[in-house]
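The form predicted on its own is given below as one chain in structure tokens.
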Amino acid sequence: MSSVLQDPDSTDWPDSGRWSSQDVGRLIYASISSVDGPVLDEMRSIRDHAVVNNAEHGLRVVLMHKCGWFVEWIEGPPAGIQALVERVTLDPRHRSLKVVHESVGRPRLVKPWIGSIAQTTESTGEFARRVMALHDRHVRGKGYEPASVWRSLCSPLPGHVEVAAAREGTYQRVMMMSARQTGVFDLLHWLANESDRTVVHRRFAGSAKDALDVESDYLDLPDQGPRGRRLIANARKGLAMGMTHAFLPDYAAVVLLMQPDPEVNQRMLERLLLACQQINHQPAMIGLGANAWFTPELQFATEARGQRWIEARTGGAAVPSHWRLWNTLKAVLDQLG
């Protein structure tokens, strides 16, 4: 993981705004990819033609593709869904397209499009498995809600289909930040090292020409907290990206691992900060560093937007192992629940 020079706040794109309190339409479905050749390319080409097609027709859209599948959210005018399930159905690019979430409600989505590749251990059979699981229950009249169905395909909890479900509530999920360079990465990894666990890597394509490529990692402790805890590494230029703004209602937490620059720490608070008022629910904001690093004024910018300020200091000026990182992090989260 390289570090990132320039970390956009925004794009030039012309709906960064916050999500509309109107109900729209939500459909989700996965069908088996037909692609051959490199994936990323190839969702960089239906980018180009998405983004003019769905701002016309007033529709938000993520596309995945994970394990020989494509799993793509709509959302937008029922009219508009319809319209763009037909024209993709004769797509030759994937088939046999199941529909596994469709209901009225509260938008998640603010681009009008981002596509995403995630890595897996997981075999093409037991996702489709888990599509058909998914594909009854919406059948059924017994599915889930659009975000939960989105995770159980392309970020599952660990189990099946069903206990992943069960879980859902109390996951404890946690997004981490740094204030420079790639640290929460690299603790990620240290940690899954030491857990003996595995981390999960996402790419995401942006949906204009300004935003670049991003990545995400994630590590899951189904052994920690009440019911389990999933650590999320986002890059900085990620809080551009409208996945990032989807799932931020989930998170319990948010961690800026700091540094020893105040005026560092200072401007990726505010850009966290800026994200953050875009949603309903409010995570608490978690300081990682060094006692050295922290400043009155991180505080008071924190609750001035009338969140949670927690410090999780490791001691001293000295720049703390990722040992003293990690437990210091940990006895915090295990406070919030």
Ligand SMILES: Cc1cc2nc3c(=O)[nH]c(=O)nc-3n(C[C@H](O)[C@H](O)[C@H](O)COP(=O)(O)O)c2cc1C
The other form holds:
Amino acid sequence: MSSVLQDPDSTDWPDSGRWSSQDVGRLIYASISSVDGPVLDEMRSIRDHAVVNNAEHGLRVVLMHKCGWFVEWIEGPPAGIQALVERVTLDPRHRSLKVVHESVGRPRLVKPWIGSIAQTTESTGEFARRVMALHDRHVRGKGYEPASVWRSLCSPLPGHVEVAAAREGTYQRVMMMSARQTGVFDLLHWLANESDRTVVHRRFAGSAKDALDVESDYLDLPDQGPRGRRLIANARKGLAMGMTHAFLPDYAAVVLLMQPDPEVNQRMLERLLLACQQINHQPAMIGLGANAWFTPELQFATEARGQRWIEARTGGAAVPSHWRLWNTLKAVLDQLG
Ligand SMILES: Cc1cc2nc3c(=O)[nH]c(=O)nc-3n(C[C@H](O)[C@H](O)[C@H](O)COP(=O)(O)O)c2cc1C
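Switch over from the form predicted on its own to the form predicted in complex with this ligand, please.
Shown next: the complete complex, the earlier chain at its head.
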């Protein structure tokens, strides 16, 4: 997981014109991929066109390839979206394009293009059923909001499509980020092993040609929390490429897995607080680590931004085991409700 170690300092955001809270057009479609060879190469070639075109027309896009399907989420001026869809429909790299969401509302996306490829155990048939169910709802005027639609396809909750979609809003979503190295990914994989569940692994690529991939893994614990819980481990670099911002509004809490150096913890916390400020969202911030790693500045900084600071202390000064980290964090998350 070497790419996770890359850690640009700046959030470099927004870079696609001024982000505003003014309403924009929003459209999501799914299409069957006709890509024969390596998907990564094709994604790169799509990116090379898309970055230039989309920025020129004020469009922001996330494209995912999964289960032999493409899913594209577009935001921007409605006329620009329409023109893009007309152009993309003619592209031989996919077919049977189905619109699953179309509306005007608050923007979520912040970059002209983000591409991602998801590993999944889901069958193409199951994915197609999700697409058709969402398409039907959209046609009947009963569609869900765009982030929900996107997740229903790209990172669905366990269970039948309609049941999973209906649970969407009630799941406790918790984002986790390490102040240094890849501790949250290790913790997630340990927990998956302990609870006999599977981690879903995703790679995201940004607009810049030389941008390295960003990892994001998640684990569902449907029997925990008020109505199920999802833990999402994000790489720090996700803050720079805009993907974290798109989903931040859905997180009940953000966990910062700390380490012994107070400056590193403080710097990482500032970056997280800045991202929350940029999208006007105030999740609870949870510091996780040994007692000796907590400094009063962490609480001051968080509360100064109007956010709640919660300390999940594992005790002492020793580096805590995964077991200790998880049991301490779980107790805090259960309290959050
Ligand atoms: C699934 C998929 C998504 C695409 N997304 C975009 C996009 O967001 N923006 C874009 O300009 N082109 C996108 N393209 C590429 C366009 O279909 C088209 O090939 C490209 O814009 C070049 O068009 P032109 O030759 O008419 O300039 C996408 C292609 C596919 C297959």
